[in-house]
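The chain below stands alone and is given as structure tokens, in the form predicted on its own.
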Amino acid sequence: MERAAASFPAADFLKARAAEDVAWRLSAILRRFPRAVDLSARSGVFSQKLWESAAAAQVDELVEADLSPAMLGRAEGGGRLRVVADEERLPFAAQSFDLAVSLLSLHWTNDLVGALVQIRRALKPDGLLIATIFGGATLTELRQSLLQAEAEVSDGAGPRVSPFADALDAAGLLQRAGFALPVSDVDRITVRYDHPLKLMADLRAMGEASALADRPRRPLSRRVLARMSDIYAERFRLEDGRIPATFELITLTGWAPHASQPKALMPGSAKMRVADALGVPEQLLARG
């Protein structure tokens, strides 16, 4: 991520989209968040989108945190609080914030649930977390093309694209970390490129090159890259001649537990039958 600090502003379109979406979500919540933290500040994209949106009036103070000092150093504007912080070892006291935001950075953690636990502890009771992570369909075209090309050209294929969270299990991650009222939803984006190598250049500029510990140590050869480009075009080329790159953005929303939050009723405590509530006759299932 340090190496991508200079190039990131030229390839921050996914970050900007996620930031605009979160700012819109906040504006629809009828409450204030006096003290907030952006745990994935990078070059300050969320801060810019927040202050430009209707949600700006809901936040008094925003702390910008990032694992990369170089990224924080490039954040635009002055007078904001900034801190270098690891999401798995947050330097904040318990119950420090009313709102925590993390945009497209949690997939870099070694222990995602552990990082979510750290965030929950940093939130005040009834504090809100909104996080956007990459879903499992992200870069599926590139993943398939690289695996096939490397298997054909070299002695074997290894993982070159980082694994991402399964959209179906996303809300469960929040539950395991102790969040209340967990919700997840998916936004699938298709970005068109003239060539697969331009996609790979964007990924490097974003700081999203693979950081897998067990990734193959040998660099991709020109033969593998050429074959990958051919496979990508053969299998996925669009009618206009360009190639698609899928990015699946999963937005997670969860609240730090508080006594005032609604709770599910105990099984068997219902006072009305479902059939009565729906106004339909009750039908018994036949036993075989």
Second form
Amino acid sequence: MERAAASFPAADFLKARAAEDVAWRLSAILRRFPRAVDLSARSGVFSQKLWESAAAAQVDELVEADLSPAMLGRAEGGGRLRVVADEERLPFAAQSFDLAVSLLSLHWTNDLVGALVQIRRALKPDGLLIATIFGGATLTELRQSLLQAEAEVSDGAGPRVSPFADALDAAGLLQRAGFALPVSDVDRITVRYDHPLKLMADLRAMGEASALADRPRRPLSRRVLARMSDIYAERFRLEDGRIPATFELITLTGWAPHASQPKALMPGSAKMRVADALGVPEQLLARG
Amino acid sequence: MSPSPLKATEVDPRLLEVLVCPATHTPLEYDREAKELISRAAGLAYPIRDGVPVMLPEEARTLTD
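Next up, can you give the form predicted in complex with the partner chain of this protein, since the form predicted on its own came first?
Complete assembly follows, chain above in first position.
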């Protein structure tokens, strides 16, 4: 992670996009979030997008947390509330915040539900979490090409991209972590690159390549990289000669429980038949 | 947010208000001189570097007394 600090600004387009999106979502929610925390502050992308956006008036103060002191050190401006913290061991008192934001960072955690539970505890009742994580279709072209190249060139292929969450799992994870009204939605972004190696360079700059290089421990050989590039180009090349890289961004929103929130009724507790409400005769479905 | 009049090496009281020890979730003591946030419960002193508290147990100093 530390190694990524020097080259981050060149490759933070996804983070900037996610930050803009979250600021926009906040502006559409008609309430104030006096105390907010950004758990993946990096060099302050969300802070910048937030204060530029219509949502700026809804937030009084933003605590910026990141695991990397080098990244935080790049954030400019006095009076910022910065702290080095681990999303898996948050240093925040219970019920501290009205809003928690985490952008493209929670997929790094070993225990996603555990991290979500800690975030929920740090939120005040009825506090909001908005988190963006990479979804399962992220880098699908790269993963397929790498797997094939490794199988051909070396004696075995191993997974080299972090396991990403599934959009359907995501809302369930929030629920398991005790969030109310969990919602997840998916945004797919296709980025075009001149060459697969430029994609690899970009991933390295984003810090995502360490997830690529982590297992197996030995680095990718030149031969595997070269073969991967060929396969990638053969299988996925676009009409303009460039290659696509899919990024799937899953946005999770959930609220810390509060008595005022609507709750689902118990099954069987209905006081009226659906058929009556619709004004149609009731038809029993054949069991199959 | 308006720029704070605090010195760059001081921790903003608004931040101190919400911080607890990440290992024990207990309150911290602010040692201005030593630039540390002390968790008696965990026996750890978290360093403050350039005004930024580093709330990682592996970066903390173990208290000897």
